[in-house]
Every structure is written in structure tokens, then in C-alpha cells.
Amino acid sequence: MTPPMTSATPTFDQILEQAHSIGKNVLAVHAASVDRDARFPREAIEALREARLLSAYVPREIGGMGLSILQIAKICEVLGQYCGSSAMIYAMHKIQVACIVHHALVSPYFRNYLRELVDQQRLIASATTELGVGGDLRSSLCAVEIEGDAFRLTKKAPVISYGEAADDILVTCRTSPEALPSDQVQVLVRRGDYTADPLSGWDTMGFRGTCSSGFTLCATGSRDQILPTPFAEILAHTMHPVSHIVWCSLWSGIAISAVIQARAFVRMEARKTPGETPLSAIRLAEVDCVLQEMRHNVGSLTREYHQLLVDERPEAFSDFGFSIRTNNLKLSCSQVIVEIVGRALLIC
């Protein structure tokens, strides 16, 4: 069992103590059965919900505990070490909260909206990729239609990650049928306003358990769902940083957990020969390295975002080396996880 907060306002060594407690007791216990069965990790969801980790990036004044970005990450990170599925999908979730709170508060009803999230620690999905676009986030076909101060939107995402279990979906599309691609807003989606008939499958190698199959998504509702604020915007102020943010954090833990079993194998050998060091501890000093650079690498980005918002400096999200040292620090860390990985299986 997860042990309850022992304050009304924990802080935050007791929020990370908590998400350990949560990845030991919880995480761990069905990673193996989520990516084996490719299935939802609705145990770690439900967990996570109790102790309200749903909502730890929205504001105090709306209800939730306000955290940084900066321990966000640290949340993604804790989380990796235990089950990469589950991490991702949190990770994702925090995306998606970001958005509205960057970009939305100004909306009476997205800060009603935020305070639903709060009180019933509700699951936000993403839908920006679809067919027809070759991935690229900044054009759509889809496009949102307006009618009085209603909408409907038909959008055919070959990937949705866990779709299936989340209560609402931001959804990428244009800003009316005659638009241009890149003239684009999200419109948040509600469930029981939308239908998703099936597209795609998911069976994949790694990050099974986020189940990210595709649907044609058809959805009706009220316009005030529209995010008041232009996509571009919002990719490039937070959708952009945050989620190589994020998705490095909880890459970070994944690799932390390798080198830890890999210490653990090191000391079980050097218990078998007292007095000397085996080979195996010289690859563990190498292997620590790569790893302590690659949280360095993720901190320093992750600093200078939280910064940046800190100092309200919208403009600095659209210069181009910030831009470009976001996308490097997603390269690197997608590339030196694998080396972390290997160099510690090499070890055990």
C-alpha cells in the first residue's frame, strides 16, 4: 500500500518518497505483465490518481500542488525506474496538462475544466498525429467545424496512446474547413462526446503498455473547448520542450534502474573474491559516467525551460538554438539510453 502524506501541503521529498513507494509497491509489481500482455497499466494509473499525482502540475490556486517543471521531471524520472509503460504515459499526461495551464487559464471554462482534473484526477490523452501528413505536427487535415457555439471535428490519428483509457483527448485540427494546414488549434474532447472506431493495432517492442493504437476520432461539443491560444504557439512555448523534457526524465530512470542491477551484480562478484576488484567493476565506473552525464544533459535543458518561464520570456521559445538544443537533448539521451542499457546487460 501506498502510506498516506503525513501534511496537508507534503513537500516535496515527500511527493518523491511517495512515488517511489508507489513504483516499488505498484509499478513494479505489473511491469512485467503490462508489457508482456501489451496491456494498460491501470494499476499504476489508479495509483497514481490516489495520491492525486494526476494534477501535481496544476496551479495551488486551482486546486492542484503547483509543482515546477523541474520536479515534474523528477517525478517522470522516479517513475522510469520502475515501469517504462507507465512512466510514458504519466509523462504524456503532464504534457497535455502543461498545455492548458500554459495556455488556457485566461478561459473561464478551462479553469473549470482544471479544477474537474483536480477533484477527479481525470486521464488527458493526446491526438496530433494523422493520416495523410507524414507526422508532421504543424499541418492538419482534420478540421474543426463551427456552428453556433457548437463543434464537430473528424480526425483519422493512426496513434493515440492509451486512447482507450483516457477520459479526454486534446486534439490537433484546423481552425475551420477552409484553413490552411498550419493554421491550427486543440480542441479538448470529452468523453461520451466522442466516438473512436479502431484503425490501427499496437504491438511493438518497447512502451508496450501505453497501448498507442489508432482511431478515427469523431467528436462533437462546445466551442469554449477550443484552446484560446494558436498551436503553433503552444508547440513551440510548451508541447515541444516539455515532452523531450519528460520523455529523457523517465529515460533517465529507465537507464538508473540498468546500472543498478548491474551494481548489484558487481557486488555479488566481488563477495566472491574478497581483497580483489573484478573486471566487471571498471565497465560499472564507465557505465556510471555515460549515465551521470546523461541526467546532467537533462537537467541543464530542464533548468533553463523552468527559467525561461520563470522570467515570462515567451520570445526565447522561438529562437532557434533553444529549439535546437531541445531536439539534441531528445537525440542524445534516445541514443545513449541504449548504450546505458547494453553496457549494464554486458556487465550482468
Given for the second form:
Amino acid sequence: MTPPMTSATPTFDQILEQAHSIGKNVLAVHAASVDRDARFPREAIEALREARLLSAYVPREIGGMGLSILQIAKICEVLGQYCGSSAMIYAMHKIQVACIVHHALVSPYFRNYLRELVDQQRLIASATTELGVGGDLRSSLCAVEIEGDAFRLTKKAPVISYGEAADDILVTCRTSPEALPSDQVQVLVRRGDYTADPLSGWDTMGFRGTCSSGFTLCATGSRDQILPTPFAEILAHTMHPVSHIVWCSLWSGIAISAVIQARAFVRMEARKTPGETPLSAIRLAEVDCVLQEMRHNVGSLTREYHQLLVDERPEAFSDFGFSIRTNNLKLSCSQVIVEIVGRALLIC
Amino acid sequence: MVCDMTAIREIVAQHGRLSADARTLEFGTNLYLAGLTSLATVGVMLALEDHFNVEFPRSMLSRKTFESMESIADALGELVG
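Condition change, the form predicted alone to the form predicted together with its partner chain:
Every chain and every other molecule in the complex is listed next, the one we just looked at coming first.
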């Protein structure tokens, strides 16, 4: 399936071109049925696997593509233009990969795991929310219980996106049954080592294909599977900024696709009345402005985060200003995407 | 240390919404690991500003400043001068 490349390592332009081609030929083809049936977009994820895009953020020395966060954001934006659910799953997987890449490379277990992820293109899901704590990521009721070299863990998770299709799941929990609710770690639980009993279903208005049902997760494994960095740090350095950046990028993709459809409609109108500007053209110009602002906002925070990573300035993540800007981005993008799609609908 | 540690402890206990009792914590304990959220930090900051009659400048608004009762005392020390 992978198109022939001129050299062993494709350039980023070639990777983007391939993402567009997968988007057009696979994601877009199945987007309607994924949404209608609220089913996992297996064709899309399979195609991304074949293109080895599930390990795009894994460093080159471990066999991945070694792309930067700027490039990952761009891929999410491209995929968002073809199927929101598929792009969302890809983005969520990338958040988990980033947590491991940024915070667990010192661990031989996780270096080895990343090699497996590259070879087998494993898909990682996340179990952060928990029944009884609401949406507060920074508290857990469940705890990892360590006995010798082994651990045991049970979590009632009201939402695990693509939980059934995932190969592995990163689970937040307390460091021990005696620990405070905020004293948390992330544990990688592996398919075959856990059971997931359904708790609740997923029948929503949007992102229906993410299949974010609830499960009671019972897992065992080796204590090496606990990420070596406290979750508070992983959240501030990686999970919070990366999730907002990749989500907003794919939302931009959805908005771009709405504007592209509106543009096609305006052109059709304009062709009918040569020499006269159709009324809808003004609306198109207006919505294009809003889209540009949205993309600038996403790009600006992505560049800021990328620079912090390049400069290796972990102390910058303790600055409230950065985390407020990160929250602002998600808040404004989540509002403006509705506005853009609404304006595009008005045109069509 | 010029600061009134008892007052700082009381403010953290009242406004920090910690999962632990602030009265049992060491001055150096990491408050974020004890459950302090960024939202609760704002409450702590406002109460400190009110009590000590100071204003935290933008440059001090970071996790580092509010990481422990000790770091809060250091910051207040700088502000009170």
C-alpha cells in the first residue's frame, strides 16, 4: 500500500501527501458509515498503520519517524479534513505516545515497548477519567497494588475512547492504596493482561466513531510498566499541551473541510452569474477570515510548545501563563469551529 | 524568615482544597502532590494578597511559587521586602 519513495526516509512533504491520499481514499470513503453506525474506523486506522504513521512521533533511533510536534499537528489537521473520528483517534493515540516518548525513555522496558509499537504499529488508548471523581484528571480513587515485581490494578473508567480496539491502555491511578488521590502514576496495561467489562455505551452527537464507552478495567503486569515520572509532571509537560494542540489541529481540519465545501458552492454560484459577485461570496470571505484566525491561534501555541521542547526548558511548564494559553486555545477553538461550520452551512 | 508561617499554613488549609490536611504537612511538602490545583492556587494567592497586603506580579505566577509553604514564604519575603 505504501507508495514507493525516492529514498529510504520519506520527506515530510511526502508524508503529508500520503496522509492526504489516505484521507481521500480511505477516511472520507468510510466517514459517513463510521458516523452513522458509531463504529470504530478500522479501515482508517489500518491504513495509518500500513503507512507506519502510528509511530510517527517515536524517535528515529528507536525506529519511528521522529517527527516534531509541529509536524504531528499538521498530520492531525490533514486527517481532520476527511474524518473527524479517525483524526480524533489518531490524535489521542499520539498523546499517549508523547507521554511515553517524553517521560519514559530512561526505562529499558519502555524503550523496548516503543520498538514493539514501531514494529506492530500498536494503538494506545487512555483511561484517565474515573467514576466518582468527575472529570478531574488530577485525582484517582483506584490504586496500583504492587507485590514483588508484579502489579494489580482495577479502574472503573466511564470513558475509554476506542477501548475495545486498542492494543494497550495507559491508565492513571494512585501510586499505592495508601497514597493521596493526587499522588498519581500512569501504568501501561497490555492487551491480554487485562479484562474490560462494559459499563456504559457511546451514542453521541459527534465523534461517534471514537467509541468512547465505559469499562471496568482489571489488569495485571510487571512493575516496569509504571511510567517512571509522576503523573503531575507528565500532565503539565506533555498530556495537557499535546492534547490541546492535536485536538485543535484536527478541529481546524474539520473547519477547513467545511470552508472548502462552502467555497465550491460559491464558485458554482459565481459561474452561473458571470461578472456579478454572488452574495454568498461575502459570507465566504468572512468565514475564511475566522478560519485563518483559528489556524493562527493553533499554530502560534504549537510553535511556542515546540520551542519549549527544543530549548529543554521544563521549568517553563510550571508557568501559569503557558497553561492558561493552552486552555484558552482549546476553549476558543471549540467555540469557533461551531461558528465556522455554521457559517459554511449558511452558504451551502 | 520574615513571614508568619502559621498564617500561611492557615490560608493553605482554608483555600488550598488539598486532599491532605495542611496542618499535618511539612513546610517543604509539595502542595501540588498534596492535591493543590491551579484553580485552588488562585484562591490561595488572593487570600495571601489580602492577608499580607501584597500583590503577586505576573512573573511570580508559576507553580514554583506555590509549590510549598516554604516557597510561598520565600516569595512573600521578596514582596514584603
